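Have a look below at one chain only, the form predicted on its own, in structure tokens format.
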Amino acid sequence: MTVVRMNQNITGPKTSPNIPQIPRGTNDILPQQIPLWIDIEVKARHILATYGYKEIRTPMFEEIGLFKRSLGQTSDVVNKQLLALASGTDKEEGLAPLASLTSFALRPEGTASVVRSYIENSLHKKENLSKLYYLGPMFRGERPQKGRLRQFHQIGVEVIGPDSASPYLDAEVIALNVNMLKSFGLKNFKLVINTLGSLEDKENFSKILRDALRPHLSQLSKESQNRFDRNVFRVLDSKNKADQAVVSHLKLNYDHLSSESRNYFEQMKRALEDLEIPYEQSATLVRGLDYYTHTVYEITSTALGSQDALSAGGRYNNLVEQLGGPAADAVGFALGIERVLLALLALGGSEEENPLGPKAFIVALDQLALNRAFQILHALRGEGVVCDMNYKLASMKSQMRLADKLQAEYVLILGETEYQKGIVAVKNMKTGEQQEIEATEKNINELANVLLMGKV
């Protein structure tokens, strides 16, 4: 698989301010890049189907309260990165616009919306285990940089249900994530795992962590000092060098875990080993969202530089009930499509890829031929032949040059002689071979078969 260079707009406008500009932190996915995105999506859908997952599509925006309740009031996503919208109730209802404003935000991740849909649509009444996946854009109002955009695209899975609390399901989700990345052509990535234990274990861990960090509080960055009371776990995954130096000297272990949590984690690791999936274990690996419990993991690639995460996920057993739903455990992950493409490029993919050209390109040499070429074009399309033409008269040379640029397999030449005979001259652009084939209304099916079967 080859890869197009990602045109990520992370620095702002580069042309005249009078010309409309793409918003900073977003990028256009151009036609020559689309085949690569489709390739990723097709491979993902195939492997998801083999694992028994079904697609779900949720709105691109939700009430802000959903994200505050699920992601945590102290998370960076909620405090710094939500792209909020303001929308009023229809004025015809007689409400003053300002009095009726309700706050919404573009979705920063997929889990909260999927869980909201699971609860609202009572999916627990339809099946004991809902295995769901989604593909689409997410939005975060953060400082754009390579591999970190304000609009980015994810493929994610969520397994929700009263029967989902199994270490084997955690291992399956991780295996699915690993195998999906391999199917894209990635290799030499690293899987790091950890456990946070139950909610009670997490609370014990937060106390132990604060006690360990308190003597070094002055050495931490200002941001980590603020996180110390609000969300101490975020100190562990800080990218600040001073913070990393402090964390590296902490002697963290798993004393805070209950015996049940220890056994769960050990079973999950054995399941990964049975599947021959290599991993590293790190007691400092945490996720920045409040809903995680038990298993957490991250898959990284050195090909991405500082923003090295390809995908991440874990278990969140309490979120469904926290949002007002039934007792249901859950586990899932999300991977970044832009990150995958950047990693593939860094690993040797070429910078350009053209989409597959048309099967046939029709060259018309005069006005009568142009009229007939237009009819043949649409008749062939009706037979499933991908074809195109120049929609105005031009020289034979320029039209052949255009057919070559489009990478057409065949050129159908139609001039005065061909028009009078009811034929087209079909040229194989690869071999140069040419033959005349009838192109009447009755024979269009045979012409289409010749092109589709590659008989010229």
Second form
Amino acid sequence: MTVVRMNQNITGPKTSPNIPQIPRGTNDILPQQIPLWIDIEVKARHILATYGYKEIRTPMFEEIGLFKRSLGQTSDVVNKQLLALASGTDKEEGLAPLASLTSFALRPEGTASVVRSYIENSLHKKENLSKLYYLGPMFRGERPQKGRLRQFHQIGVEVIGPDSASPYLDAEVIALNVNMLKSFGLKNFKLVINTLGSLEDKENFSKILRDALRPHLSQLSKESQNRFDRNVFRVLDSKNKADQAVVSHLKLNYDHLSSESRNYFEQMKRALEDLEIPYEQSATLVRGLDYYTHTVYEITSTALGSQDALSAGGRYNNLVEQLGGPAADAVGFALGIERVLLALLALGGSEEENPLGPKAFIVALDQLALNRAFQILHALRGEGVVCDMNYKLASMKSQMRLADKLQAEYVLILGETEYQKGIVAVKNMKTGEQQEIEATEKNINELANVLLMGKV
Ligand code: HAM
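Same protein, the form predicted in complex with histidyl-adenosine monophosphate this time rather than the form predicted on its own?
To see the whole picture, the full complex is given below, headed by that same chain.
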């Protein structure tokens, strides 16, 4: 058993300064961790296919303007965390600027890119409802800490199109998110929902909020005082104690919602109840990205510490049009794979079996045998047998030790006698049983068969 730990590269250099260092807030995903990642990806793809989603792949970087226009100029992600690539003004020798006038940034999230692609490729002409998913790295220039990285991986979905304006779809997207987390083996997470209403409702809400907060402005933190003018909603989800004290006394009673928006939210909640998905409602959940309208939600886990969101999402009915596309409503979510892994580890799921060893390991004992072993190795692979060998001569003992370490099921021993007779000695590493089997070009498929069927 190997203990697989999540890297948390948040503290900086671990080796001496003249050895190349991985950037802070990023991780290598090492071979022994890959099975966990693949497991998550396979489970996610399976469930996404069940719900009718198709994969979309967009570039890792986009024009900065795309993020400014969609996530909002005042959002933290745009304001503080965009990782911009070299612009045309960078003249450092040997560096090719990406474009002469436009600047690009690494994508901090997937929604903006998917919407850009939806518009650019006129996906609305192909179907009334595009159910799209993506899976891959995102980049934010954050201060690294546990669960908060500069390069992290999301699995996200976006349902876009004129037919997406249904509270059933909001509920379905949340159900998909919940079922996906369950399929990974997670249990104790909490779903918190809220509604922001339509664009007009949001406008009303910001006026109501400003009026309610104005008398307490001096009690708010500097950051929230800044946000009061630029993005007053964000005062509601401030982590600052003084801000929270002020917010706890506000009477947030959804007065800003039109009756349509209210109905929409009620229907969405009923659909969640029909699907027996427990939720809490919080009037202070507003999300940090500007594009949201109506339903917003977060799924949190106490296993995560202060960065407790496993995933988050909501509806964004105006973004496609705002970016110059056709009238198309939309809803989606994204989950953070590293946070899912942290939560799984906290559940005691930290141990993973070593990936399966090879079916066969070939041990050659002299130069002639080594040549033959190399041919057998490739012939067996051609027959679909996972096998390996030591590519240079070594003692029988050290090669057997290596086979053992790799957890090979069988060892094929090839010494002078076996070479002369055109055979290999096949040893079952579990039972210790040994059998001689012909290993010529003609009957390699028989040898492969014996190994694959476990006949020794
Ligand atoms: P978000 O809340 O910014 O939403 O990110 C979604 C998830 O990505 C978070 O819940 C978290 O698990 C993970 N995540 C975000 N930042 C980091 C980080 N620095 N380090 C590690 N994990 C992180 C969005 O990105 C929206 N695009 C979601 C969406 C899709 N809404 C509608 N459609």
